[in-house]
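So this first bit is one chain, no partners, the form predicted alone, shown in structure tokens.
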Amino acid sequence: MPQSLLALSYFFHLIATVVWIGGLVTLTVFIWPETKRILAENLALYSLMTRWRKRFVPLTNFSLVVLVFTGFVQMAGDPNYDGVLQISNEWSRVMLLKHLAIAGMVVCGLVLQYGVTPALERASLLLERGKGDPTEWERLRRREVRLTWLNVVLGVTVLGFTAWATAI
């Protein structure tokens, strides 16, 4: 494989990683803690979070596509790669664990994107109109926070497995 293609693949892979995992860390470590106190008093601020999420989710989805494509290019160019589902060395075992963590991130993202987020947006609209149940909104918000934190932990785990595989 040409080094220029591999270098370009690494570049885009790293950018997509920064967007996906960096965005999750920014959300959970910086944005949520600063807005948590205000959210309890002002439901309108949650709409700001909703708007931010609507800008972020397409970027994460695109990042996932880039990660899959560039990951295949990089695996094919790695001398430790023995073939699909060939778990014959330490590198392939670490890569399997990394891909399981990525699958967990994808599942969390899908549950958030197609389950929790739409329900939370509906609950927010109902509350804004005085027809909603605040306990339901709070339950959904806690679920969103838990799933997002799980996604962050899995993302950091992916980075750890990446470092391990790179060191081999």
The other form holds:
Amino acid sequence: MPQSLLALSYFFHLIATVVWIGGLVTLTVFIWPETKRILAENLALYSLMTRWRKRFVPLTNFSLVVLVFTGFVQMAGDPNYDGVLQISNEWSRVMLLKHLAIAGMVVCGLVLQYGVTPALERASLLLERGKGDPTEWERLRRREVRLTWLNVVLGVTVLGFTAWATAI
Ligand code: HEM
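Could you present the same protein in the form predicted together with ligand HEM, rather than the form predicted alone shown above?
Complete assembly follows, chain above in first position.
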């Protein structure tokens, strides 16, 4: 495989990593703890959080596509790689564990995108109009935070398995 293609693949693989994992960490460690503190006093924040989600979610979906595509290029270019589903050495076992952690991230993302987020945005809209049930909103919000933190833990696990694979 031409070295330039592998370098380009690693470049986009790393950019996609920064966007997805970096975005998850920024939301959970920096943005949400602060918004939670002032949310009760400022209803307009509901729509701001909705706008953040609408900006971040398509980026994470696109990052996943880039990671899968460049990931297969990198696998094909790695001397440890013995072919599709050929778990024949330590590197391919670690790559399998990495893929399992990524599958967990995809499931979390789907539950958030098609389950929790639509309901949370409906509840936010009703609250902004003074009609909603704050406890229902709080319940959905806690679910969103828990699932996103699970995604952060899985993302860090993916990086851990990657470091292990790179060291082999
Ligand atoms: C959440 C998804 C993913 C994240 C955060 C991620 C992250 C990374 C990072 C940071 C590297 C290190 C690059 C370097 O050494 O410069 C890497 C390497 C790699 N990734 Fe991923 N990746 C993800 C998904 C995937 C997928 C889906 C595949 C395969 C289809 C894949 C296959 C690889 C391979 C083969 C390497 C090279 C490992 C080695 O050097 O031995 N990755 N990944």
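Numbering follows the first chain given and starts at 1. In this text, the rigid core denotes the largest set of C-alpha atoms whose superposition between the two forms falls within 1.5 Å. Note that the coordinates shown come from a computational prediction; the quantities given were computed from them, not determined experimentally.
S.K.: Just checking, between these two forms and with the core aligned, does Arg55 shift 2 Å or more at the CA?
M.R.: Moves: no, less than 2 Å.
S.K.: Provide the displacement, in Å, of the CA of Gly130 between these two forms, taking the core as the superposition reference.
M.R.: With the rigid core fitted, the alpha carbon of Gly130 is displaced 2.7 Å between these two forms.
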